[in-house]
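Let's start with one chain on its own, the form predicted on its own, as structure tokens.
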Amino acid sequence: MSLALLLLACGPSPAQDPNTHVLVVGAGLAGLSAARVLHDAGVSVTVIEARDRIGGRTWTADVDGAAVDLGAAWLHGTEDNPVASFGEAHGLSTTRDNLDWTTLYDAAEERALGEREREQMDQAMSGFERDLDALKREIGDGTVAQARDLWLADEGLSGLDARLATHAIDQWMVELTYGSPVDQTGMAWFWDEEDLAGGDHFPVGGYGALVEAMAEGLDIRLSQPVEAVAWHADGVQLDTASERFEGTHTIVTVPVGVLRAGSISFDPALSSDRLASLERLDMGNLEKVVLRFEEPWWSGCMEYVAADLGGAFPEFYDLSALAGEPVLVGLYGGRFAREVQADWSDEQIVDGALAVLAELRGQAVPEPVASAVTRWTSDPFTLGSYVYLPPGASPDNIEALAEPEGDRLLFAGEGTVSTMYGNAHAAVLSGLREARRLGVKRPQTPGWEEL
């Protein structure tokens, strides 16, 4: 047991004693799901949040008409899902994940792929996927990417075979679901997450109605970037450049890249422990091109190979059913997001997902007459998608980012579980965990009460 958590053990838990003035930074899931229970147990909460819009990484936005989400999607499995749990107590449906792909496009080639080679990408990923021990006993600390080329020799794989077992195990396993670059992702700990059941999801309406519903009633304070977190015996003290905020604990649910930059001050410094965790992990890099047009010139969803296998706008999502509207949406990540960002303006990015469109279909493809194009990677509320464990890093440095400072300053968010991060379901959960870890042993928050 931790200091901070034998402490509350020995006596009132501050969800009892009336004093107990809670402070949030915060109102991304982690931290409205932290304050909406606390709330609920009848817990003084205030949620400081930087952006002028609450929902931290996860927006739904408005595209000329189409409701989008710009951050998280998906529920990635709906049993024993607190978001499902909680969409469903208070009214809020979600509908499977039946995209249909239609397009399979390899570039080197310039042609349009069959059904044939999309299952030998499948089997590409089941195979790699059924081979990780061995490749993990090889290539010990190394990265996915010595695996896959280890993989793809053992295999005798070459030519197309090679490119699209290349793709499935670049973009489907790593790039387009931790973000981060093959080359810069472990293998030691690499595909190791548990899954939740049920399969996957969208939020009817996108996240926005969830969002929403968490924060209903709460005392939320936008536009209040939290600069520096003093904690003393008595309190905390949290200041931003225009204001001044004083409680007796606070719950910091700044995503694992914030943490890194050192954007907040604390006083006392960060244990050594959390700073060397901060130092091994990093952030993954997943970033949106939303393209809204007048009528749907396509059908279904489309994958593109790119020749120099450098996952330039690999796949495309048709969520013209979701969004209401007609709408594409370009999704891609890795060491291409971190470029993309880096070096093009929105008007390029646009520009290069129509073009790659263009080759996909073989045929000329209208102007959007809106698109959106998001930043997460230089976001300053962010600084990239969700944590990832490079070579060297462990779950065991996520557990320390978990791990409260005292019996003041505790620690949320979706890099700080280390069996699920990287989702939504993820700072739920760990937002949950750190009302319990203040006393709440049974929430009152519909959806939530067995939690």
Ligand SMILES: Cc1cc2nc3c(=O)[nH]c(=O)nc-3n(C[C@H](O)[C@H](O)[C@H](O)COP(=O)(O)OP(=O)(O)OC[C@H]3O[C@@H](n4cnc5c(N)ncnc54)[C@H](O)[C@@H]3O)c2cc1C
The other form holds:
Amino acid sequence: MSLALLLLACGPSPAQDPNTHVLVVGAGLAGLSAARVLHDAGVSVTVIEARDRIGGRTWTADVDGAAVDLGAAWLHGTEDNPVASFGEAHGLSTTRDNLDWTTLYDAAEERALGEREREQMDQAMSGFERDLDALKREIGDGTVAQARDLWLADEGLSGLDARLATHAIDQWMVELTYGSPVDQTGMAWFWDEEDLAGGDHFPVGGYGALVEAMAEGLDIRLSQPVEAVAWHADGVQLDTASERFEGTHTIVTVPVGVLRAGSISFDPALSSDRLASLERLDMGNLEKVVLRFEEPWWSGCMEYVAADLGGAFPEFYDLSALAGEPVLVGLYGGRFAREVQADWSDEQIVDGALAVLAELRGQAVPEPVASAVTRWTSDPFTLGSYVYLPPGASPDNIEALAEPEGDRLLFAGEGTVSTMYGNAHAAVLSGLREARRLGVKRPQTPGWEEL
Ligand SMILES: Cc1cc2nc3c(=O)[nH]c(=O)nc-3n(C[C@H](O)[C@H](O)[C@H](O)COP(=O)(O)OP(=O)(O)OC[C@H]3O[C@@H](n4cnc5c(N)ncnc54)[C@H](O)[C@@H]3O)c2cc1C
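Write the structure block of the form predicted in complex with the ligand for the protein whose form predicted on its own appears above.
The complete assembly is shown below, putting the previous chain first.
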């Protein structure tokens, strides 16, 4: 136990002190859950949010009448998932992910593939998973791309077989999961995170409803990017361009990308441990392109195995049933996302996705009536999708980000949970963790009493 924690554990806790006023930086899931629990325990809280909306990396947008999540969309597991338990306690339902994968297309052979090839990809993924420990021993501090090449060689795969296995490993396991380029993703701790049981689900109506329920009754100040955080023996002080906020404690929940960029100044400066960890970690680049059509001209979800293995728009989810309108969501990450995000306009991204769809379906594709293009990579309040471990980084670096500095400056966010970073539930658990650190032993919030 750190000295700060020991001191917090010995005296009357901040949550019991009527003078406590907590300033939470960021109204994403981590900030809202910390604020919710503190507020429900009778602690005075103000949430200071840079954007003109709450939710952070959850954002249910209206794309011409279709509610589509531009950030988090799935609940990955429902058991012991605080997002699920909160939703259930607040009358919000979820629906099982029953997406139907109808089309698998190989661009190198310019043809649609069948069930057999899809099974081959499943087998490649489970084979690579099975051999992870041995590969980790061989690759050491190298990358997943090196491990994948070694594995393909060991398995004697070439041609289409190698391409399918590569797609399953590169896209399914790395670029669409961690958002990171496969040749920059560290092998040492790859695939080690904890999975929650219960399967993938969607919140009905999107994450927006959950976030609204979490924020109800909280004091939230929008459009206030925090520029400076200062803390001293008596309290904390946060400066935005137009206001100064004073409190007794602050919980900073901004993404790792924002901390890495140094756009918030800290006085005293952040510890060398935290700075070294920030240096080692990086943000992935998962992005979406949403295409809302007048009429459905396809059926089911589609998968595109690129000829050059660059990952060009590898997946299109059919969200029509959930969104209530004909909608496809293209998901892409890794190196392709980095290039596209840096160089392409929104129009080029939409056109690029439509071109892949036309090739994949072998037909002319109608113009969408509306579209949405995400820019998490360049958004100054995120700067990437979520944290990942490049070679040389370890879960200890994420643990270091969860540590408070002194007893007034606390941190939360998905990138502070070493066992399940990159997930909505990690963000909520981190918020509950920091509320607990301030002395809320038993949350009063419906759905979180047991956590
Ligand atoms: C494209 C995409 C898809 C995803 N899909 C899933 C999924 O399906 N399932 C899943 O479980 N997870 C998914 N995730 C991850 C999930 O969205 C995040 O892990 C989670 O929402 C992070 O919550 P957070 O509170 O830690 O951070 P955030 O939501 O980023 O909240 C931080 C808040 O801080 C604010 N902020 C930043 N800088 C400042 C500042 N200077 N001053 C004040 N406020 C500031 C931000 O505006 C933001 O509101 C996805 C993420 C992305 C990007």
